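For reference, the chain that follows is the form predicted alone, supplied as structure tokens.
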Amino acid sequence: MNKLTKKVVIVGGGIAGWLTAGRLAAKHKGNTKQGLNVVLIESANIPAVGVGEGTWPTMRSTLRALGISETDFIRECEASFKQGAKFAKWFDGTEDDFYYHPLVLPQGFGKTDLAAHWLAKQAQTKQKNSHVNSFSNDVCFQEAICEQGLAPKTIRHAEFADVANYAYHLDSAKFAVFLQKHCQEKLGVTHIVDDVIGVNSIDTEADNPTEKGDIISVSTEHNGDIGGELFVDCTGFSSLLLGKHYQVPFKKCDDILFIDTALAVQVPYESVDSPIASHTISTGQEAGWIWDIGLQHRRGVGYVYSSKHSTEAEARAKLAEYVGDKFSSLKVRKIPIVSGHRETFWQNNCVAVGLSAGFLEPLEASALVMVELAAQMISEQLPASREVMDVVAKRFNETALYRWDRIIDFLKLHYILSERTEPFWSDNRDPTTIPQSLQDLMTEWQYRAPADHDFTSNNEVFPAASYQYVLYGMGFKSDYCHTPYAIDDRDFADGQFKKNKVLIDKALSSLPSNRELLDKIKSYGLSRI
């Protein structure tokens, strides 16, 4: 009575649904008779949330796994290149307060603790009253590229190749449509537009006890019952299958991350040749922060804030001040944010991906990367039969929970080192709001830099280098007085600092602007791999 996994039913579309469908169909030959039957059901009556415009470099491998041309993706999704994030006014709120979290590792990362050498060099420079460079600018060439609005490569580079590591900014609505078309035409995914009105499960004792409670089909308004062996819940915040049917509790983390509301607008450029920022810009405000994402045809701008620390009227005024004169003519979308995740992500033969699994504030573009990682894991470890599904589900749940916890830690890290005095920021520094796991790491990092051995899993979303960029960007000082041997390899470290300067000069003299490269890709395309 062991059921083989021959058909996967995905309930819900959007990026989460179509990325999961694409990953499954591409891996398991959904466009062949012998391949996996992938069916996606989505309602025509439920609008997409439509923010999530920032990605991680993982999106490049995702696109390649789906067989998508980078040229086609850039042209049809109004995509632009993203090389990291610039955090302005997060430390003390002054005009010259900013730091970068780039996507390129520090020079010599893994070969030397360059942070130790940088801190020592910084102390010497301050004694001489000389200008002190930022951590990211001294150890990585990407900050300089971003400050000049340059692209991560040239038109001569092939698709997905680079000079500097990059991700994308994209129009999420257009990306969902693009994925849908590709999945249907190239990968053999069956698309059903209908409303799911019921979930049917084995509520009595099954022939195989492990199947008790399994979903056998979903009932649709016009297409009847649609059955399968595995069901993927991509129904967004409603979580129709995992949340409503299985009653899996939602674990809030609003005691750690205070953001609970977003006000979003789409801002047109001044002209068709306006510069396009090659990074996400996050600007600290009294009760949260404003994101600014440059696409080819517009900017996506939004204020995410804590309603306990600001009224909506105050938030709108701050957003209007940031956007400028155009604001009065723009449509403002208000989006509630409930930070947290399901306690379990895979229950019986149902797994949640995307907003149905959880959501956190959009800092560091964690939403789409969690969709990618979940879809990849489901496709690579797809249970061959019901017999092994619980084994895979257990591993999936452990991995997903670990990733959510680490992301929460990393996002909280951005707030706890700020010296801003507004209640929102001071409340974020309250030790009772900081996870113990992060407090333990901060205790260690008083005496050394974050390192890979601090994170024992191979399922990390953010590497140790990311923690270094945030820590030292926010002015944190690790005290190496008890470990002077950490800077014994001074000659090697000096060589890495010099190499970084050479890379900066080379990049600034050879790379085009973000706008220039995107225009060339639209006209000529990139060469295929």
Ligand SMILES: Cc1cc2nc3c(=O)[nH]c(=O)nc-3n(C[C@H](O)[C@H](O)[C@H](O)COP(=O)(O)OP(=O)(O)OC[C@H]3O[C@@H](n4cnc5c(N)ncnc54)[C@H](O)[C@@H]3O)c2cc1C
The other form holds:
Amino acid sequence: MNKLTKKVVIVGGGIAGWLTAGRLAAKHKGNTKQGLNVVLIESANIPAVGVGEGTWPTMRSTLRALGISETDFIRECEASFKQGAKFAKWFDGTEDDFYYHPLVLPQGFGKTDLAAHWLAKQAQTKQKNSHVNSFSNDVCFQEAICEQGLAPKTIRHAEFADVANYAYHLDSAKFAVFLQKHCQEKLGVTHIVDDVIGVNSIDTEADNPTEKGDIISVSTEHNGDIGGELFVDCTGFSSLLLGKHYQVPFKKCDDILFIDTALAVQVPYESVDSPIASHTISTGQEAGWIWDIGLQHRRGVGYVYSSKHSTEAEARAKLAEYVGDKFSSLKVRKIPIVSGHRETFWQNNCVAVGLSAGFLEPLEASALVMVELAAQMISEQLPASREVMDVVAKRFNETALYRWDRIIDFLKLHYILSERTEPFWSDNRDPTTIPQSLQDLMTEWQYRAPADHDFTSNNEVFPAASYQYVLYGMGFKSDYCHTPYAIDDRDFADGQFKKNKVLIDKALSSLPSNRELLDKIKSYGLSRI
Ligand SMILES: Cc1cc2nc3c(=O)[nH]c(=O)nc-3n(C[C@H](O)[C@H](O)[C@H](O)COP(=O)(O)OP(=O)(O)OC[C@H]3O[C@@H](n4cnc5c(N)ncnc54)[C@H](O)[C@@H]3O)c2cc1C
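So the form predicted alone is up there; where is the form predicted together with the ligand?
Below: every chain and molecule of the assembly, starting with the one above.
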């Protein structure tokens, strides 16, 4: 018998669970009689991880796909605008050591190789011994906006419209509650608050051999067995369905990425009108790095470090030094991190999304974007029936595995060009800890800048431009000795450098501060689209 997919059961009510529920219900008309039945079961006893405040610009399309108003989201989730990340003290640890990974592409990206021109210009300028500007500031106008704490748009722009590409910082606990309300009230998702205590699967020979091992239902403490055709494991680090029930192995990558502990605090602002940074600040430390995320009502700050390179007491002392006087009055949360992912993500009729699928250190906020991409793919490719589920599962597994590998490479890239001398940083440069795929790319990039064709997916999490910002931000030099003609289109490139300066001036004279815009949105709202 070929079972049609009529009901999807999601276990877990963290952000992964609600985003997946929302995507599925919005796409498949969960609020109509003939639409998909989406049920989410969430334990009242097992808390969601409760961190995860940095997002990627994909969140804008995710919110829109769910039919969420940007004004409501900003008002209810303490959200602020994020325009990329500033990496301080990653190169040599000195006070003026920083670079940006903005969210706007280099000027003329795809039309000219501005990196080649910038490298040539930099070589000439250095010979003249004059000031050398940063790559991100020369090719993109967003660094200047961030340095001045400005917003990426004004109150006159409609919801989701922009002057400069942006993502959000958000309060993850409030975001989960906001999504829950929207999914229940607008999208027809059924919410069951209960503990899943068992998994019932077809263990004997099934009528249809492909169904052997499929989950028929999950048992709950108070609501009996809840059945469905597809089960989504969003149970966080416990990975109840994929990890515990199916025993899908976890592939650690702690030999590549060494961070294994987070100490997180919530820091109040000095006053209600303190500036809100419009970028994530990531500051290199002796054994890791500190994130600093400005929300409307507080900052989220945390030290992620390697316990092989620092004791907890040393890490607390570094965090205290960063936060200042207030630290002694703050509650510090310690969160263990095991970097890695499941070997496969969709098994039988069960797919894992979020922390149950894997997690890497929060550098570059890659976790929620992986949730969004997974939720989008599951909803757009929802198998119509059991007959086609294995085909979709195979494609999903290949895509997810590719993405995890690319993210691991991209995160590692941040470490390997550092000239910091502490053991954490020198161990990171040990070639035996660098994936071969990244080493191969680095060999190529000696002769040219990262380009789109270096990556094979049409839906990359981090595009070639992101690699350029990190590489040249960290002082890497590509020597175009074999392709000197790469800078033949000098007039066009000069025009792009000039255009960037014009855009900087225009943005600095017209954009409000991040705080000012957020306050206006709270009072008046953005016009809806
Ligand atoms: C230190 C740190 C910093 C991070 N920073 C970022 C960041 O800046 N950007 C980013 O994108 N991501 C970040 N992340 C990751 C981000 O927090 C997660 O990806 C996101 O919150 C999604 O989590 P989740 O929904 O998968 O799991 P959780 O939030 O852990 O939710 C799990 C859910 O499963 C439920 N559950 C568990 N067991 C059962 C059961 N038996 N029965 C019923 N329900 C059950 C729980 O009640 C809960 O609702 C960070 C993570 C950490 C650890």
